[in-house]
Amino acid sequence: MKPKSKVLIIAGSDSSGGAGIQADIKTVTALGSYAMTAITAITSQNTTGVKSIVSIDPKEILNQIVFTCKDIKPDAIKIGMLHSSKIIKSVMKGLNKVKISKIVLDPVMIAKGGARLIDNKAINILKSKLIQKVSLITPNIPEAEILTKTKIKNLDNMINAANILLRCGAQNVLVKGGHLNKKNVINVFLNRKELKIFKNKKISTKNTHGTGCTLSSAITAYFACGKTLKKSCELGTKYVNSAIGSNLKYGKGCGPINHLNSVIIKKKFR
């Protein structure tokens, strides 16, 4: 099979494989897509939680952007863990070299374990600017409610972020509920035209850790072959799932997703 589209992929890596660039390259790697990567930091972590945070030089953050890209042009852009407020300049300013029109951003500021992940200096240079540049921004409930200044109780709450992000520059949001205490996880779909309420039953597991990565990464990978923007959402939310289902049960604290629950491996292979 031959990859179906390109991606390129910034975002800090997670020395454990479960969420960050590892998840990232697995996830679009999986759905038939080529991976290219510009590292923005390094964790050193677990399924426990994060030992340390050492961020790349935005210099060469911008490196990585602008000579992959000036070679092998993608086709979508992901954007994941910006530690810093200079990292988030040296993005935008990648950005801006290489004129991609399809980007989604994850806006990660808190690991699964609760490691603060970025500042907040950076988180006000993220919402007042990059949110303008990017065609997607999947904020969870922690992150919207860290964007947006609001308690997110229920859907209502939900929407009323949406629409917050909307009014500060976002083209389109979707905010996924699953930190919410409900029987089923309700993720909604914003933009200025058109609300999609997506609702699936929560599966019983710890092992989570990657999601937020895994479905951002997904989105991208749909969006980059040319199905719509909603499209994308409804297909990347399915693949999470079913990667959740598969519950691996890897490591001593909330464990990574299967990545793999999309690959049919030929028997020459086996």
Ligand code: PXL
Contents of the next structure:
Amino acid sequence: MKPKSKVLIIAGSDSSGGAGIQADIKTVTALGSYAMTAITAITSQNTTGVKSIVSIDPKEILNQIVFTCKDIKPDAIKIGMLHSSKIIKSVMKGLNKVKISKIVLDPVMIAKGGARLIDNKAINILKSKLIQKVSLITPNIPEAEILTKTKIKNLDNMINAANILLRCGAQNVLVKGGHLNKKNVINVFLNRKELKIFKNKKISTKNTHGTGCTLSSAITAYFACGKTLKKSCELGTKYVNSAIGSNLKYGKGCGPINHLNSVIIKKKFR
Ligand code: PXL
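Starting from the form predicted on its own above, please write out the structure of the form predicted in complex with this ligand.
Full complex below, order starting with the chain above.
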């Protein structure tokens, strides 16, 4: 097949392959689109935790974005780990130059094992400036709590947080409820015209490393192909659910989900 669309991913590298830019490339590819990257940081990690993080020079991040897009224009952009305020400023400069309207922001803050992937100054710029430049922001519960300075314990709290983010200038918000201790996973999609609640059975497993990166990449891939954001969120959630359900059991800690669950290999390549 020929790729259905082109996606630029601006995110950090996860050496263990389950989250970060590795998850993003696998997801975009598994959903039939062409992946390009601008790497913001390199993490050394395995399923038991993060050993170290090195940021890429903001100038180099800008170069990756601008030079790549000048040649192959993406249909949409996904943004993941942004380690510092300098990096966010550089990414915003890049976005202004490349003028792509479909942008999905996953406000990555903390890795599964608890390692911080963003500093406080960066969180403030993300909330006050970057949020206004993107089509969709996809916080999980802890991220939504930090961004809105509220406590989130139930569906009403999630909707309230999504409304606060709209007031901060977000166009569309997807608050992901996987962290709530409930039988179902509830995701709340909200914009100024509609509210949609996606409900899925929670799959009990510790192997959920990279779910956030994977979901935002899947949404971006569908959005790049021309689906609405609401439909992209619905389909992205289905893809991640099936990837979690496959339960790979790789590594000694929180293992990766199965990005390949959507793929069938042709006979001649088996
Ligand atoms: O899942 C958040 C995330 C994003 N980006 C990178 C990561 C992680 C979590 O480990 O390593 C690079």
